[in-house]
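This document opens with one chain alone, in structure tokens, the form predicted alone.
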Amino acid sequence: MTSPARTSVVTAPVQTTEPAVAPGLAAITIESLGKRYGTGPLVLDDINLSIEAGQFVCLLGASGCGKSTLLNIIAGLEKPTEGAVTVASGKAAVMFQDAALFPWLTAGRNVELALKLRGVPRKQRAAAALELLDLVNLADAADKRPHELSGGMRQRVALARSLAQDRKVLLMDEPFAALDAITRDLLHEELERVWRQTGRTIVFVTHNVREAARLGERILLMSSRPGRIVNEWTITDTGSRRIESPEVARLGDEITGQLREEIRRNAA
């Protein structure tokens, strides 16, 4: 397989929070990964990938290309047919499109439940949950139940709950896809801030090209049938970007062109 092309985008430098994990070390290593279900065709084929600790990686591709399957394999929710995946820090936290909060529990209690499962002593949970909700700017909603929260607020609770697992790797499967554009943009800002503060390694699956161009420090494009990594863009300066900025628009247009080529190639 030919090596994917690389494109660099340079923006103005900014000061960022020092990452909690040492950069340059591989947080996730994927070697010769393949996946098929039963005797069906390959879903994923010969994926080789190394993701550094503290990187924000966006995984992009057409519907059905295997993005979520790859994420589930990294999470340990599915097993590869061939090859291997190593998460250096052990298990990863996962956040899905559906917030999946327990409706009878308050926002605080939903986060506390994750802390309980992690083994945090009961006396420490309430304060720890409030601290995590404060990290996602939702401390004032700790006593509200999910039906009292907007969709964006529920996703913030889900993010706080994912962070409560205290895993160095956070896997996100189209977490903002069901939200309106304005709410999604606000959550992009929140997620970027949390990433910079915590130093988490994030793998973010999306089908939204502008979202990937807005968030990704590294953007990987997958082909369809079977899914392979066919192109890669690296953002050499990870200063804060706006989704409406010219830099994001230019990168989005370039990625869209490549994505269309992949879709046409697989439709032929």
Given for the second form:
Amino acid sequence: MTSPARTSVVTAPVQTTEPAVAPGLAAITIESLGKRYGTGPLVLDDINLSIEAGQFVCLLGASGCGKSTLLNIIAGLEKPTEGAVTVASGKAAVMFQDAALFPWLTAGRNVELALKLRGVPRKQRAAAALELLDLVNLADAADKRPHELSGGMRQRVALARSLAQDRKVLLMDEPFAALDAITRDLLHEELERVWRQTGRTIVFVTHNVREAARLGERILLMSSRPGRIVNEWTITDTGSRRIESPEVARLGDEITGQLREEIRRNAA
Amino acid sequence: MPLDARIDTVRAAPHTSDPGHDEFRRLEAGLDSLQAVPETPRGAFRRTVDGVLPPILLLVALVAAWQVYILIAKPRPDLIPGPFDVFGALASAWSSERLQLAVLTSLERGGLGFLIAVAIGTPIGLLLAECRPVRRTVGPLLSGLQVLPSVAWVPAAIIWFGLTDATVYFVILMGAVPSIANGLVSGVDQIPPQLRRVGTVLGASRFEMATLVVLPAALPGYFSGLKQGWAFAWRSLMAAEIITTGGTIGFGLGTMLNQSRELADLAGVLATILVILFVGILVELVFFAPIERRLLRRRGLMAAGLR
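Next up, the form predicted together with its partner chain. The previous block was the form predicted alone.
Expanding to the full complex; the earlier chain stays at the top.
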């Protein structure tokens, strides 16, 4: 599927473990990963994780548990202190909580810039950007500037921009946290559809239990200080879930119970 | 399909056939139109009237108050001339063509000095913003220079360059360059870190990051640095022209001001001050304000009342 030359490995100065991955299956492999800032406390401790290609993984945890740090390490924005992260398809696309569109460019040009940095020839960019915007139902807003768009529309432009990077892995750091409930609900549906349509591997960081239960095929719960993966759930039937579905509520309750347990341990 | 096959995001069949998806699209479009920020554009005429009328009314009121004071208090005309005396001085300077010459000379020097200052200040600012050791070393010096009144350089410049245009340009540069460089530095500093991260994530090289992300993002700060740079250039120019007269230095507004003082012609002095003020306002209104308004409006950085 991918040539070995495109494989990028983010390693700590001293790599201790040999990569032992089932080839072709794992999109992201994380081995005994640890992270600390300077001489501070351990932020992430001994994270071992293998994420299948095409999987929708939600990374769930309380504020400050290091889930964003983990995402940044996968994205290559930060370096791990120990261990290694392998993204089989090379680099990953990233979407943040803040849409972070370039305010001096229109929605269409924002997407075009991503295409340009990817090396798409100038002639094809405008049409490609328009198709990507249409994928998130925003073809009509291509000429609008970011400040003229609502928060939800900006996030959709940001989604179109990350899709423009054409990378097999999409990392999302609480992308819908700042949106109102109605918009967020719609964007869940949008993202799910885009995921099915494009076959991306998605790692979605959130502190919203219901959101994780609504979106994830696989949910990873992280503890805080140091961040470890303490439990995980796999959802087999992801067909017709809605935020108000009873199975989402049931799973949410179960996860919330564990999450609270984890948080309580920090009280002492 | 007209597209490069590499764009596999759109390779999946489009959504026209699915009624559920059509419904979703209509739902989303409805929410978008509910949340869209309504624009209330005002006509160009209305905008001009709103922008120009209040300051003109103020001007008229000030002149009227001045004239009323002259009529009631009857001060000595050589100490406090009336508006008509000042206007007369202006008219006689115009008819002897001294006024035109002075304005043109000063504007030419100010403009050229400003452009040189931009050419010098911009690379210095970029170097300062992007290179930490340079910033730590030169930064405090540059901030200090910004505070130092550039008139202080006039005596030194006269000794170095004599009574030539070089003296005038030197003083302008010492006034304007620090402002322009510092403006660019603060423009770069104010770039939201998220934008750089996005640049990194999108795979921008160092050069692409500088040209496609950092410079456009820093433009508003840089522009206000340019505005301040112009103000400093114009002030420094006037100071230099007032102090340095004679030699090969031509006849500028500062020279005209100083001549009127030597003749104890207060009406002439006030008239020249008004011209200097007026040129400053004109450059701001005609040159800087439209560019700035465009720049800020395109980024949604303009308060609603100022649109």
